[in-house]
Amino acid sequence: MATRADYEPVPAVAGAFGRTHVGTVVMKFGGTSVADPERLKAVARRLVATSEKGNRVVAVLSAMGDTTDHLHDLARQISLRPAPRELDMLVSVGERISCALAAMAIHDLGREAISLTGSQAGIVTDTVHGKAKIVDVRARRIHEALDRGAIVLVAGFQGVSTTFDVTTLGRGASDLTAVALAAALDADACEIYTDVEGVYTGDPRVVVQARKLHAVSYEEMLEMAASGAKVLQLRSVELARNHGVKLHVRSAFAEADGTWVSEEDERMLEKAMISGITHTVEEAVYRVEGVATADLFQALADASVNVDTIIQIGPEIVFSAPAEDRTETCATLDRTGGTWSENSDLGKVSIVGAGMKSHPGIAARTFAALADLELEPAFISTSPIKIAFYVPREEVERAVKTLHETFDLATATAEREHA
């Protein structure tokens, strides 16, 4: 079965698989879940147990612990500006190590397993290094392995470009690999195993009373991921929504159910109008004048900068972008010839909930709570299910805690429990 996205044309695959299989599950394990040999062995046992229940099992593994960071550090010791192609060749090895070791552990448990690189698994990307987009999934080899009863281990975060180079998909993109495979294989679900038990109403490190949500909609999860919730990569949620892949975010260290991400359910709206409060201090805000709007954002797109908030009133354009894109953003703004400034002293707080669409007064309660804190937001942006604003970084946690309390998110009804 082939899955396509409209980025670059890829030649059709002769004899591509068109059949589907009941009981296929894709299971993704993050870096903390495979951080050392003992945790890898635990993952192997979990994969075997899932297979023994009659499921066809595909696992996507991240690199062990901080392996990717160490590889980036190694590259910087060699070169201040590593060639993007060679950097992808280097940092893609971490996931391959995880998969090979997990396959060895599964063999020792008496089951067949095969580890595959992204390219061997048929993940075809465009030609952008470091932030490649998946354009096709050619899952023939995975199907063949599943047909003979093997557990398939796929290296996350990577693929092969249409010009046959190794590419990586960006930070956190093992989630994206897993969702793409789940779509291509018509899997029953895509299970994302991580070091937290699910998606919470607030960051538990900031809000100790935060509740684990039983369910959120794709749209809510998109807004939460874009606004600072690190539990799922944004692009993976977009792909899941586009292909109807059900996501189950759960702990790698416990058996309890986590949070289901799926189409909006009326019961979600009945339980709580707000799904959560998210925040980030990893964005910079830029103010630009003297550049046409179209020219500015085309230049940023060409530089692969992920622009988030955009506000324009009059000639000044205000936008935010991730801190990790700062080098590309500043270089692009310099080339535009306009005048610009950067503010990296702000943090963003977002209130997300599908119930906003049918419950008036959310904005009034939000800004009344901020007024009580004597906080005046620097910038405000909204969508039908989100209110986001920027305040000084040192005030972010205080705003998050207050709004979590304002909207009663520490109560049991916030969990949205339903069958």
Contents of the next structure:
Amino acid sequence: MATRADYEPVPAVAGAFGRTHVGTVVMKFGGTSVADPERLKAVARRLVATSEKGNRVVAVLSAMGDTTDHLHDLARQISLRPAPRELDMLVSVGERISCALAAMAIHDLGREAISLTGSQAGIVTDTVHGKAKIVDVRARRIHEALDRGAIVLVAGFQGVSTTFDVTTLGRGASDLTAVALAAALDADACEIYTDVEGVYTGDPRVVVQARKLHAVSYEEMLEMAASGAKVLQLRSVELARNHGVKLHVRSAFAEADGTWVSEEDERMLEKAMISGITHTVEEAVYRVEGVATADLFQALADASVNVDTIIQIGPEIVFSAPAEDRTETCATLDRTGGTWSENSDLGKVSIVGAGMKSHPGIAARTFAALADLELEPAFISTSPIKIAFYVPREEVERAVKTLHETFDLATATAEREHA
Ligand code: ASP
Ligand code: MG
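Taking the form predicted alone as the starting point, write out the structure of the form predicted together with aspartic acid.
The complete assembly is shown below, putting the previous chain first.
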């Protein structure tokens, strides 16, 4: 005998029947967005509102304000060479505080919530303290909590190593936690809530007319993050691209849409040749002679120095590396036995745009504009979607402002709509 239901049997417990009808969303909030109890309560309200719209909500929180910096300072006051394992035990605490407090705030709003450390959330890493890489996400506990209808709060930038120690993933790596979870949970999107409204055509502190972009491709975002855009951590963009996780960078303090980061589509190529101009003064440029190229870069890699631009001019090798790797870089160069010098008076300006691939003349316009400013770049390096050059640090802002005008980035006519 056939039985007939008078309603569609939508599972009351999402996930209990395998594929779910509701979407999962990962929402990451940065340090400024959770800086004090009021802001944490606002975040809690936003999480509840998103959950109430029918989403399974996983939040990844950063430490409150400058907590991580303070914890590093505290360690330094105790020891000049703290054991990396203990440093990770210490600095991982900041994000746990945010998550526990947010869970309490959500409880007070009458909803279920649970805070989890990286380890409890199933984020398994290698054993490199301070710079660990995620090797697996075992999200069973997150799924169980979501199935119960709870909002899940995961402490950012940390995991547990394959040898069961607490590890951290590197500065700014709460973004990475969020993307890894979005990939593991097959989330609809990974939302990065921050203190700016999205990704801009230039640093708004330097270019007053800088405009918020609606959409950029993973490749563009990678170039931007690698060359000074601070809004997203570089590794997180890489991971998002590798797993096709759609990112939405937006303000924690406003409702408006921010910038979508996704796969390149035709409109991106057609509409805007240039997406943005980034700059950084946080790199040093090194010139080395008398060391075999292979030996030099192997030694730098062994010291975990993150080499950026490399240029070889005759017997001389020129490369740039982040200022934060300076101690390791200099020590490595001393050991290699060649002659070397360091120049920390240069800054780098990068022009990034997927449309560059199909529009000739960008380099010509760039260097003509610099010539008008009587600026001669010290080094130039390019990729298919980027032109970067080094000029004296005090000239960086002038170059950025001028190029923003040269390429008309303040006008919205070249704007793209997001998918
Ligand atoms: N709190 C960590 C840091 O300051 C991680 C993060 O915020 O992404 O680097
Ligand atoms: Mg950040």
